[in-house]
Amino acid sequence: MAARIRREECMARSDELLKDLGLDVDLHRRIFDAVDRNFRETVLAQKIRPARMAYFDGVIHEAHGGRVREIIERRAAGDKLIGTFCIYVPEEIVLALGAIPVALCGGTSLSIPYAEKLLPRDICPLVKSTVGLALSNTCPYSPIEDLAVGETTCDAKKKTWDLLAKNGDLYVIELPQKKGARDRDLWFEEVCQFKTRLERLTGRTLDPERLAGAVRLMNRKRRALARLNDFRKEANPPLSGLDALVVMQGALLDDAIRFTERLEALNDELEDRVRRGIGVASERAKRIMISGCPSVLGNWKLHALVESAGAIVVCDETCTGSRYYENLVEEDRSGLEAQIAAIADRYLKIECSCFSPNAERIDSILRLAREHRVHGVVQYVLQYCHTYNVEAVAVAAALKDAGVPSLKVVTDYAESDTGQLRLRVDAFLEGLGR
């Protein structure tokens, strides 16, 4: 009863904030009541969760409440909000200029109908959900956003940016589609131009010492995430794949310093759980890697399906997984140009399916499968995501050669196919048992 009262009080405060921002409060409540219910029925329904996961639950819960208030206060002090749609946006540069990076990607199906008034139905649900939150006047970051940063990872995004660009408040970084010498030069120039655009926006000049500090902070954050995911290699992992996903979603929203400190504390608890033999999986649980598209805030669908079927997700080869935290920026570069080159080098190592050829990504999938001792891989493809869908053919072939079974799941954010997917996941896991 007390928890329900506290939740209602928090929602009332959030409604007041959203009203002050000029949003459609009733529609926001309808959409995010459903998101909250989904979170409670999947994530919060788990047993033997680490106690310090409560903070990361709060990050998700306060994404449209306390975090928005915090950013409003920082903007009043002169800082800028930078909305991002992809992990290729160099966070070090944003942080070094005193700005606030926040991921704006949508993970709910309920905002998609509002996007389909502008966009075609047969494109990526992530793009439509994100745009739908803005067009339905339910995204609290839209009124306070100083700059949105898109990128050219796929055709759906590129053409959507063309439709949305206005008044210079949407900036697009061009990502090359290969990783040769010319492509690296292009990418370095794009990162330099991004730095110049942010300097103009913030009225601040990028300082080598501040940039070095931001690099150290982001490397510390990545090391903490890598440590958390190392615990998932244990024979009986001390946290579930769902909880690891919640932490990763929080990484894209929360203040970097506070998030890292809380994650380091969670890691200490996980180490203690390992020492005491406290795990979350049964002895018979199959170890599963999820590979492919990201699962952003609001989307816990596939992880919940796999783990409710008795398996455990021990690795995520996604943008809400290993791609975000693998590879550090070199910290010993001196001089601003060399520092920016080190940042550009690190971000170009991210293995998105937009690159061709893309042998590096397949090598990474095989490496992660070995390190996490997986029994099978579920390739997660958001509907109409052609790059991951086509590349899934090569991934499946490489996994087969390595003796690792795989299942490709093509889906969107809706719940209408949950029954069908549950049957396919159950059959896949049963096959691994044989």
Given for the second form:
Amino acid sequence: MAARIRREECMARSDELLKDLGLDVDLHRRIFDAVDRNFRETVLAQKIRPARMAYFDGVIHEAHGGRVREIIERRAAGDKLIGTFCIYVPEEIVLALGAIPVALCGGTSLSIPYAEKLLPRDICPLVKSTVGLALSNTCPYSPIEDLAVGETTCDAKKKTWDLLAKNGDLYVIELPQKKGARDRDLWFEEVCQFKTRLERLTGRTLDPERLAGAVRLMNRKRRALARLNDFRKEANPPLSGLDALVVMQGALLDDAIRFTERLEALNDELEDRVRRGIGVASERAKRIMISGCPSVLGNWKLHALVESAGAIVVCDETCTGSRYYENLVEEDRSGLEAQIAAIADRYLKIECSCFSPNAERIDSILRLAREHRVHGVVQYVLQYCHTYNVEAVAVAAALKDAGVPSLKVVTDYAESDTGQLRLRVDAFLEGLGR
Amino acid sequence: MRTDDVTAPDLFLGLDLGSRTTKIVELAAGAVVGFEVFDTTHDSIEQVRARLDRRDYVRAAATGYGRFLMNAHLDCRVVTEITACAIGTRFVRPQAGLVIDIGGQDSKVILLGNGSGAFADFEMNDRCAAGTGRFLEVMARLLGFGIEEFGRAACEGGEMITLSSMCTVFAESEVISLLAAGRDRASIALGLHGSIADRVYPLAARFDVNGEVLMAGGVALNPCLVDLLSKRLGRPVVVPEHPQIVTAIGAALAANEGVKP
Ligand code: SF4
Ligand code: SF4
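We have the form predicted on its own; now please give the form predicted together with the partner chain.
Let us now look at the entire complex, which starts with that chain.
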């Protein structure tokens, strides 16, 4: 995938591809032109960006172009495309079987009406946007996806899988609700079954050597992401919160090896920037953590608002942030079963609010607030996401005890609440003092 | 109260561009020397500008719904209505620990703290006219009361008729059927006030308050609502002399002081 490509070219070349895939090209243009415009007006409009961000901009530009074409080629060579909707799906196993994991979560409001033909209106916009992309015939991954993998996390997703199961190949992993011994056993079993399902799909047998390789690769990828986020702890961070999101979005879409190599190169540039004292915010800028629901491409308005108000997002405690890159899989296990157990262990450490109790998440938020020296935390809740919304009560109380101011915002993907959101964010920043 | 001729070299202006009314406050030597309240119209920005043209002032700060629009037309500071209301409240009532401001489009509750910031915390109602000044206006008109007499009339209500809906549209049809059923207007009015108090109470009750509870904004002139809120909260709710301009006073103070835009 080339670095940044001129947009006109990129769209022209994609149109043909989308038509070949049988997609609704006009609707696709309508939806993704808006995403694109937003990307230009927020991300690309930023000043003093690291030069090597260009590659990650390219990943986003090529998400419905070059990346799709590349996957079509790999499928022709016998590899499978696995669509995912949650970071609990063990990527190591997918990769070790030569399959390609791609996160299909939607971040655009414009596909939502197509989901509301089927789904009730009062469920979370992430679910509706994702389903809407599939039902409106605008997602280029849908026609080439060999298996979609759902999970039993929140109610909205669980019941949506039931409805979608009719439309094509969908496999649902069962996630426990607690993290006790019995739950660990169940989860280990589930990961084993997932492996069996993928073996059947790919016609390949999971090889311990290849699994060890995939574990090393994913650890390397997560380490590189963690290093990127370490730079955000600097007094004068060398990259913005929006750019961190661009990279995270890449992590969910791009080829793991290439992504990791490019990220390591970006990290070197960031290290150099830190050494030379080049940062993206003023020393006085308020340092903000965003915590809660995922920030998927198309719905980065909160980050854009915070940063356009002169503050900087220095940490994301979300699935498009720390929950994705924290914790590694133990590498020195021998034997397939022990390896899979190590993988299962790592994934069960993810602190999604779907778990109960979930005190570890609060500990992590407090730790991250310290490590990134944040002035305040914005708890970001997607409308109708009950688990994050309710858990926000305990999170706010813990933050208060720790002396960290916090603000909860509930929002959906529409732009209509930008005024109210801005008022809250601006007031929160003013309230953090001078 | 107008003081067009004040041209003090230390005059600071607070402009509160609300969704229903626009407020201008003049501050000189740390005292309010004049204020004006008028309905927000399609060309409020022009109205404000025309008024300012004749005045010699040091600096203005805009707050409220129209703050960015004002800022695009006039060299002024911008401050959120949360911060402005907090600063204004401290000024008019230093003993206050919490302020409730029911505006035309939203209601907010602000906890004043003793930290370095203007306030410690705040809560706002979400995206809906329910529980706002707008709701009161619509219902007053429906019942045939002027907005000033609405609160007084509600105080006379014999019983509190519970309204099942808080949505402006649904409450409207509920009120119409109550009227058709021959129910007493004052009691319906009382019920409507009760439902606003129900909506605002949980926002306020979330905080541990140190000090008095103050009510700001034009709705504070409604005696029934003030009474219901103080009963719900179990403590007196204080209403300052000119509650509508508390936020504009805060903006004027922000123009004067170092609150950054
Ligand atoms: S928030 Fe929970 S359910 Fe949603 S992607 Fe993250 S881990 Fe999965
Ligand atoms: S944001 Fe919340 S409701 Fe939406 S999919 Fe994730 S966990 Fe479910």
